[in-house]
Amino acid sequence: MIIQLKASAGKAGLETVVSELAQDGVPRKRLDIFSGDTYTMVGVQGDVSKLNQDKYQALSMVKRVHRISDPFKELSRQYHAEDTVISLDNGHQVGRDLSLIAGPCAIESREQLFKTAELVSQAGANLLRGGAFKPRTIHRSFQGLGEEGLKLLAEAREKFAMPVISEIMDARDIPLFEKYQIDIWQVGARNCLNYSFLDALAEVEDPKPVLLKRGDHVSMNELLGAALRLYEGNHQVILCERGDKTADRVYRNVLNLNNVSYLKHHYHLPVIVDPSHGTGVRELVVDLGMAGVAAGADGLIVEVHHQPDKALCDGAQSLNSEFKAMVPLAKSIFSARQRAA
C-alpha cells in the first residue's frame, strides 16, 4: 500500500501517518518513505490485507491511498495457484468435474420434486437442486414448504443417489439446513450482501459448502469482498454468476459472462453459472448454458421442471426435455476446454 501525502502535511503530517501505522502494528521498519519536490510516500510493506484503507484515505494531510496488493488475495490465485475441489460425499468434486446441478425452483409437492429428480437423473444431472424458502417479490406469491421442502429434498437424496443443494435465507434456519444435510447451502441474490447473514454462514461449526450468487449490480469487489467473508470460516465457496436487470424488458437478467472469464482467470474459487435466471427465457437457457461453460464455469445450475406450465415459480425460464438435450452438449464443451487448456 502506498499513501501519497498533500504538498502542505510537512514533518507533522508524516509523522501523524506513521504514528497511525505503528498503532494499527506497522512498525517504522516496514515503511519505504519516499520524499519528492511535491509530495512525499509512504510505502507499507509486507502484508496490508488488516489495515482499514478508508481510514488513511480520510486523514487531512493525505491525498490518496493506492492499494498494490489484491484485496482479496486469499482469493486470488497468487495465493492460491491452483483451482479450488470441493469432493461432496458420492465422490462428485466440484471445480474438476463438471458439475450439472438441474431441479425445480421450488418444492411444490412430493410427486413434483420426485418426477423432476428422476428426469434430471435420468438425463445426467449430478445435483439435485429445490428450493424449499422461496424468496418473491410479491409475498402472497408461493413462498416454498419450508422444513417439509427440506425434508422431501433430503428423502430425494437418498432415492436419487444425487448431493442436493437449497437456499438458506435466514441465519435461524441454520439447524434445519443441519437436521436434513443440506449438501450445499446456496446463499441467492437478494442475501449476498447481507454482511451478518454471511458471517453467522461462516460461524458455522460443522461447514458445508456455500454457493454464493452474485446479487444484481453487484460489482466483482463486492462479491469478492462477501465470498472473503465466508471463506475466512469456510474455504467451501463456490460463485454463481447469475446476470444483471438491463432496460431491457425482453429478458429477465442479461447474463455476464465476462465475470465468469474474469473470476476463472484470477481467483481459485469454483464458479457456476444459473443460464435460468440470467436470461429468465426458456428458449435461451440452454444456449447461455453453453456459452457458460464456454467460457470457463465449473458448471450450471438449471432450473428444470416435470409440468414447467403447471409451475409455482419460474416456469417460464423451466426446462423439461430440454434439458436432456443440454447435458451432453455441456459435456463436450467441457472436455474441449480440459483439452485446450
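Small disclaimer: the values here were computed from a predicted structure and weren't measured. Numbering follows the first chain given and starts at 1. First, how it differs from the form predicted together with ligand PEP.
Among the listed residues (P308, I68, C313, S219), the one located at the hinge where rigid parts rotate relative to each other between the two forms is I68.
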Given for the second form:
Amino acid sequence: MIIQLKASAGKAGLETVVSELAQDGVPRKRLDIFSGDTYTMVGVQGDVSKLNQDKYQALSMVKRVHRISDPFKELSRQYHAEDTVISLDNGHQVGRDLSLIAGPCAIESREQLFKTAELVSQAGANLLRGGAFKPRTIHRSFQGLGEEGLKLLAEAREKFAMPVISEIMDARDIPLFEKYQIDIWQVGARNCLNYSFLDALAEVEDPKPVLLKRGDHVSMNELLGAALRLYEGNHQVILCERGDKTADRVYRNVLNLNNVSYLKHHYHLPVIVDPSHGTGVRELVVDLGMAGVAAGADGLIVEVHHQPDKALCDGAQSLNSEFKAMVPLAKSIFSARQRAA
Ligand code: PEP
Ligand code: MN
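Starting from the form predicted alone, produce the coordinates for the form predicted together with ligand PEP.
Once more the chain from above appears, this time first in line as the rest of the complex follows.
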C-alpha cells in the first residue's frame, strides 16, 4: 500500500500518518518514505491486508491510497517509480552511471590480478571483479585462492582506486567479506535460490550492496522472490542476467535479454548483464554486451584476463584487448538510450 500525502501535509501530516500506522500495528521500520519537491509518499512494506484503506483515505492530509497487486510489491515501480541508485565509495552510482565491471574470473596471483586490473582500469572500467571462492563443476579444478584472493582484491582496490566485487558462496565467509570490505557481494547463479543463504545475507548488520545473479532457468518470479528476501534486510540489491543452458552446446549459456527489459520496465532495482557467462564464447562477448546495454541494462560484468589463454578458469570467454574496444561502444549505446528516454 502507498499513501500519497497532499502537498500541504507537511511534517506534521506525515507524523500523523506514521502514528496512525503504528497504532494499526505497522512499525516505522516497515515504512519507506519517499519525499519529492511536491509530494510525499509513505510505502507500507509486507502484509497490509489488515489495514483499512478507507480509514487512511479519509485522513485530511492524504491525497490517495493505492493498493499494489504485484507480489514483489516493494521492488515494483508502482511502489517506487524511480530507479534505485546505489552509491559506492568512489562516487560511482550503480543505477545512474553506466557500470562497467571487469576483471578475472578467478584471482590467481598478485601479478595476474594487478596486470588485469591495470588493463581494465586504463580501458575505462569503473569496478574490478575477481573471484576468490570459485564454484567449479569439478571439485579437483582450481577453487580460487580463498582469503588470500580477497586480500589481493582489497590491495588492488587501493592501488587502482576501484571498488571491487567478489562472489560469496557460503554464509560462513561473511566475516571475511566484512574484513576485506568487499564493496559488492556477488551471489552466484548456483546460490540464487539458496534461501537460507540469502536470509543470512539479509541479516548482515551493516550490509554492502549485493549483486544477485539469475540462476540457470530461474524464472522472473523466482528471481524477484530471491531479490525480495535480500531486500527485506538490505535495499542495495542489484540483479544480474547471465543466461541459461540451452540444447545448443555451441554456447555455454544463452542470455535472456527479455528479462532485462522486463525487469527495467516493472521494477526499480539496477540490472547488470554478464555477456561472459551469458555466452561462454569470447568472440560473442562484445556484441552481446552491447545488446545488453541496448536492452536497458545499467551495466556489464565482463571477464578479462591479461593472458586469457593461460587463465585457470573461464579463459575461453575472457577478453583481453577486446575489452578496450568494448568500452566506448557500450558508452555510446548507453548515452543513445539516455537521449531517447
Ligand atoms: C562468476 O561470475 O565467476 C560466476 C561463477 O558466475 P555464475 O554464478 O553466473 O556462473
Ligand atoms: Mn567465470
